[in-house]
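In the form predicted on its own, a lone chain appears below as C-alpha cells.
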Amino acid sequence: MDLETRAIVSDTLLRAVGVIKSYGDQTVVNVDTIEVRRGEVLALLGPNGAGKSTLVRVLAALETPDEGRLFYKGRRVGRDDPELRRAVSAVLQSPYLWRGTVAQNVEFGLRVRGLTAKERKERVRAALRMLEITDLRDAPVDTLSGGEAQRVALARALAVGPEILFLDEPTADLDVAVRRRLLADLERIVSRAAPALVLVTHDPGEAFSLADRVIVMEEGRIVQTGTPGDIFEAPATEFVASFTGAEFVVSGAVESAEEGIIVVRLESGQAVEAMGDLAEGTPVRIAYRPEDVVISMLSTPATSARNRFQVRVAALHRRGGLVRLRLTGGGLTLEALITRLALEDLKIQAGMAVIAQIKATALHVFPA
C-alpha cells in the first residue's frame, strides 16, 4: 500500500459496501459504497422517501441491513460492535428526551459510559454552553419548545464526544425563525462538534451551506456525489438538476456539435448553444437556473452570452428581496430571478419587452 492509499484509508472513519435494506417487498436502500471521512461534513440530500434516513440508521449502527458490510477505521464491524457504538452519536428528526431535566438528559450518555461525576458535570456544562441553553439546565423537558428540545438532543449527542455525529433532518419540524437560528448555530459548531458530521436533509440550500461533500439520493440509490459546487454547477442527471432548483426549457434535439459546443434546436423552433458532447440528432432536455438568466433592456448592447432572446414579462412575483419573473416569447418560456433593486433600476413591469440572456456554460443538457 503506497503512502497516498494509506492516507485515504486513514481519513475514512466509516465505510459501507453493498448495503441493501428492504421492508417487505420494497427495497428502500441499495447503495454500492459510501464512506464518511474524518474532518468533513457530509450531507445526504434527497426528497422524502429517497432512503436517506434508513441509510443513516444503518451507518449509525441503529439498524441491520439485509445485505452489506460495515467498516470502522478499516475494520469490519457489526451493529453491536462496542467501539463503533461508542464512536457514533445520532439526533433523529423527532428526538426522544427522557423524563427529567435538561441537564439529566444531557448527562445520560455520560453515565452509560461510566464517566466520573466531575467529568459529567464539566461535559454537561460545555455542551449546554455550546448550544446556548445554559439557562435551561434545570428545566423539565416537557416544558420545552420544539427548537429547545432539538438543542437539548444536540447537546446530549455532543456531550459524549462522538467521532461521527449523525443529524437526521434536524430542522424539519421547526418554524422558519427557529430553523434559521439553529442553522446558523450549526454552521458555528460543526467544525468543532465531532471529527465527522453526517447531515440528512431534503433541503439543497441546507446541504450546500453546511456540507463539504454532498451525496444525492433517489429511490434508495446514490445518483451523484461531489462538492456543493459540483452538484450545483454540473448536475449529473435531470433529477439532480431539477431537485436542486433548476428549471427546464422545452425539449429539443442536437442540431450540431463542434469542439464541446452543441447547438440544440428546441421544439419551439429556437436554437440555443450549450456545452456538451452529444451526437447530432440526440433528443435532449435543457436545464438552467433562474439566477443565471440576465435581464436587460432592448437597447442594451449584446454581451458574451451565446443565447439572447427577446421576450416579454408575463408575470412577476416578489419574494422578499428577490423577484421571480416569467418570460415568454417565440414559443419559449423562461424563469428569471433578480433582486428587488435590479427590478427597480430597470423599471421592469408586467408586459414589458426585455432581453433575456444566458451563457452556454449555464445550460445543462440531458439526453431525453
Given for the second form:
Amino acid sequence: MDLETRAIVSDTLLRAVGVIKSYGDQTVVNVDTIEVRRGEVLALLGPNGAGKSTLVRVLAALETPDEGRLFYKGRRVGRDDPELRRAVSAVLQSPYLWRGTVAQNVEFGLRVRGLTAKERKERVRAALRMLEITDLRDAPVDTLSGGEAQRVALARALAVGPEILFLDEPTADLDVAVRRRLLADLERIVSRAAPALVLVTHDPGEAFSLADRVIVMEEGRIVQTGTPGDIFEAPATEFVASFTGAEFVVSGAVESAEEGIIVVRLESGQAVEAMGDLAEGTPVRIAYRPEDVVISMLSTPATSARNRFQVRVAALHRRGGLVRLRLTGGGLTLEALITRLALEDLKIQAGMAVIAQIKATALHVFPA
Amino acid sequence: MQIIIDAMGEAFRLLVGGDPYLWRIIVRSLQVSGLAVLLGLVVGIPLGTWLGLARFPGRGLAVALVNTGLALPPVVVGLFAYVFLSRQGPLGALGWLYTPNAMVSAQFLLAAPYVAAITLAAVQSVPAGLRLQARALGAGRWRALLLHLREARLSLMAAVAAGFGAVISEVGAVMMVGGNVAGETRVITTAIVLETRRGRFATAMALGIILLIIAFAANAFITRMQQAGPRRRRPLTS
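And the form predicted together with the partner chain, for comparison with the form predicted on its own?
Expanding to the full complex; the earlier chain stays at the top.
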C-alpha cells in the first residue's frame, strides 16, 4: 500500500489515553494519548530508557498501566480481552523461542487460536516462505544463529495474520548485513501483509526509512508525533533535533522577527537568518544537520544568501563514503558532512579556507 | 574381610533367587515412597511455581521456608507426624499410626518442600519474557504458564528424581511412624537397620545393594536431565 491509499483507509484501531506506568517511584511512561491506525507503520523512536517498550506492552495489552484506558476499535478493553488478544501479535526484545523445532514455534499462535492441523501447516509454510527460512522448518531452535532466531520469531508473529504487529527493537544486536536484510524484508512484509506495524527503535534511520508516522519519546513522554519529514525538517524540541542527528551551534538571541523569518545574533557576533516566530530578544539555541552545510570555494561568486561564513577546515574525518569536516572561523565552529566525491572535486584539505553556507530553512531555532 | 565376601555372595543369591521376604520389603518401599513423591508433586509443583512467579509481601520468607525443606531432618518430620497421628494427636482418629498410610504421610511432608524448592528454582531459571511472549502471541494466562513449565520440564523431572531419591533412602521418619512391622511397614531402610542388628548381614547387604541401585538410577536420571539442559540461549539484547 502506498502512502496515499494508506491515508484513505486509515482509521484508528487502537488508542490509549492517559497512560501512566511507574516502577517503584520512577515514572517510566506518561502519555496523554497515542493511537495506532489501520495499516500504518508507526515507529516509536527514542533512546534507551525512554519508556518505548513499556508503552508497547501497554498497547499490546500485555501490561496493565497504573492509570489509563485502552480502546480497540472504539471499545474499551482490558488486559485479557480475547478479541484484542487475537488481533495483535508481538515480537519482544529477545526472540524467546521455546524448545522444539522452528515449525513448532511458528505454529504456536495458530494452536492457541484453535486452527486445524491442515490450516496450521498451510500458514506455517506461508510464514516460513515469507521470511525465507523454509529450509529451517525442522531445525531445533537451539541450532539457530541470532539472525535466524529473529526471523523465526518474526515468522511466528506473522503466521497468525495479526491486525497489529508490535516489533520491539527487532534489529538490535544483529550485525549490519543481517540487519539490513531484515529491514528490507520488513518493508516487503508490511507492504504485502499490510498489518499495522508498531516498530520500537532507538535508530532514527530505521524509523525514518520504514515508518509512515514517527512518535519520538523522551523520559516516558511523547515529545513529537509526525511524518518522518515533519520530524526531520521541523524537530519540535532540542532533544528531537539532537537525537535525530542535528548539531548545535552557539547560543544567541533573536534580533528581529518578521513574517516567520527571524534574524539571530550569535554569541560569536555573526547574524543568521532562520525560520520561526519567536519574539525579539528571546535567547535561543540553534541546531542544524551537518549534511545541510554546503561547502564552496572562496572563488565562487557570492550569492545573496545570508547564512554564509568564511571558515577554515580545522579537521577531516573520513567515515566510509562520507567525510566529516570541522570548520572554524570568526569564533564559530561548524560540522559538515560531505561525500568523498565532493571532497575530491573541491580538493579540500585541512587548513584550507572555504565558504560554508546553510539555508534558513535548515536551521532549527529553540528558545534557550 | 571374609565376612563381607560371604555376605555379598549370599546377598546376590537372595536377590536372584527372588526371596519373598526381601521382595515384599522392596515393593513396599517403592509403593510408600512412590506415592509420597506423587503427592509431593501434586502439592510441590503448584506451590513452587506460585512462589517462583508471584510477587507478594512475605514472599522472601516463604521462599526461605521452602528452601529449608531441602534440609528438613527426617527424624524431626517423623516426630511431628507421630505426634499428629498418635492416639491423642489431632489426627489420631484416623488410626494411621504404624500403617503404610502414616509412612506415606511422613514422607510426603519430606518430599513436598523438596519438590517445591526445586520447582521454584526451575521456573525462575526460565526467562519471564518467555511467558510474556506467549501472551503476545495470543495465549491465555494458563496456556502461557503451561508453556513456562514445559520449558522448565527437564529441571522439574530432576526434581521428581531428587525427591524420590531423598525419601526412599530416609530411615528416621518411616521408622518412627511405621514401626517396622514385618510384611506391613517394613521398608528397605528400616529392614537394613533391623537385619544388621540381628547379625543377618547378607540380607541387610542385599537390601543395601537394592537401595544403592535405586539411588543410582535416580541420580543417573537427574544427571541425564541436567546434561540435556539448560538449553543454550542467545540473548539478543542486553
